[in-house]
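Form predicted on its own, single chain, as structure tokens, below.
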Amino acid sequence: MYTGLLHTHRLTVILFLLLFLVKLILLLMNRSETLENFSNKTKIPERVIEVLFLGTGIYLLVMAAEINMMMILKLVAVFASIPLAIIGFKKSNKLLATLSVVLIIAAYGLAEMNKVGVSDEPLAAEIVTDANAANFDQMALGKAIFDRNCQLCHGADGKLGASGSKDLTVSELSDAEVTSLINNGKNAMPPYKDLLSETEISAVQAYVKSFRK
């Protein structure tokens, strides 16, 4: 369900933005008659998109692993853009209409920047990351990275399920599939191929596999 609503939300955000961009361009070009016709023809689809946009957004917010400042700023931008758009396009106020579109774009940008789990904060000094070191402990490394990057959504026991994350205790993915998922991400889970080394990814793969019953 989470995956479907996440994709629905992303689609409605894009459609919502495109609608307002078209209307803004027409307004800035002083094509008032064309703008009125376009608004009349898209009135019902626009309302449907707005409902889906806000409804799915609220659901994703409730399911979010955390509410941080980036998310708060995104919400402020979204809820400020809607009344500004209504007033701006109704009154043919180019400044307010432009501001509403800028806020929507800003909210989209903040959402893309706010990737939960993306952290390169240094690990504890005692954690050995060199696989060739005599005291290298793969499970200790995997746990340290999991605690830093994955625990927020998966939970300490792998069962939390925040932000649509899967229960790691019942996963049936192969080692290769888990590694691919860590590398490339999926849905709300960000990719880690540019953040973690192969040794670190292998350590995380081994650690999450240990959750299985």
Second form
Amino acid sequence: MYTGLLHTHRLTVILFLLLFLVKLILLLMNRSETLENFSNKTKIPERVIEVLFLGTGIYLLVMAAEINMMMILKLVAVFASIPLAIIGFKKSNKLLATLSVVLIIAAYGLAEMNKVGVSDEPLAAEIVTDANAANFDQMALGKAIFDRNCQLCHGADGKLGASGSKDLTVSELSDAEVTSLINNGKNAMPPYKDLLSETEISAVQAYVKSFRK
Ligand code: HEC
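Form predicted on its own done; form predicted in complex with heme C now:
Full assembly next; the chain just shown is listed first.
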């Protein structure tokens, strides 16, 4: 359900953006007749896209593991762009219309940058990250990373399931599949290959496996 809505949201955001880009280009090129034609033809699909885009957005926000500054900025940009777009296109005001499209693109960019769970805050000093060190403790490292990066969505016991995530205690994925999932992410889960070292990824993979009965 969550995943389906996430994909619907992403798709409708892109359609919404394309629609407004076409309209803006027509307005800036002074093609008012074509613009009027295009607007009339796309009126119903536009309403449908709008409702889906805002509706799925609100649902995703309610289900989100965390609401952060980026999400608030994104919301402000989206809601500010609506009156600007209405006035800008109705009055053929190029400045307002451009501003509205810039705000929608900015919101889209913020959404792409906004990845919950990618904190790179330093781990506690006593956590050893060097796998060759004599006092290396893989489980301690895995737990530290899990607490910092994963529990937001998965919960301290792996069962939370926020943002459409899955219960880790009943996971049946192989070690290789989990490692690949942590590296590359999936749906709402961000990729970690640029944030964590291989040692850290194996440690957190071993740690999440310990949740299984
Ligand atoms: C923003 C939320 C979020 C964060 C943060 C997150 N995950 Fe996930 N995780 C998900 C989602 C969503 C799925 C389900 C992906 C799918 O299959 O659609 C998932 C699935 C998984 C699964 C597979 C469960 C199964 O059996 O299908 C594992 C294992 C996992 N995450 C581990 C981690 C680890 C380890 C971290 C931290 C390094 C982490 N996750 C951080 C959201 C998150």
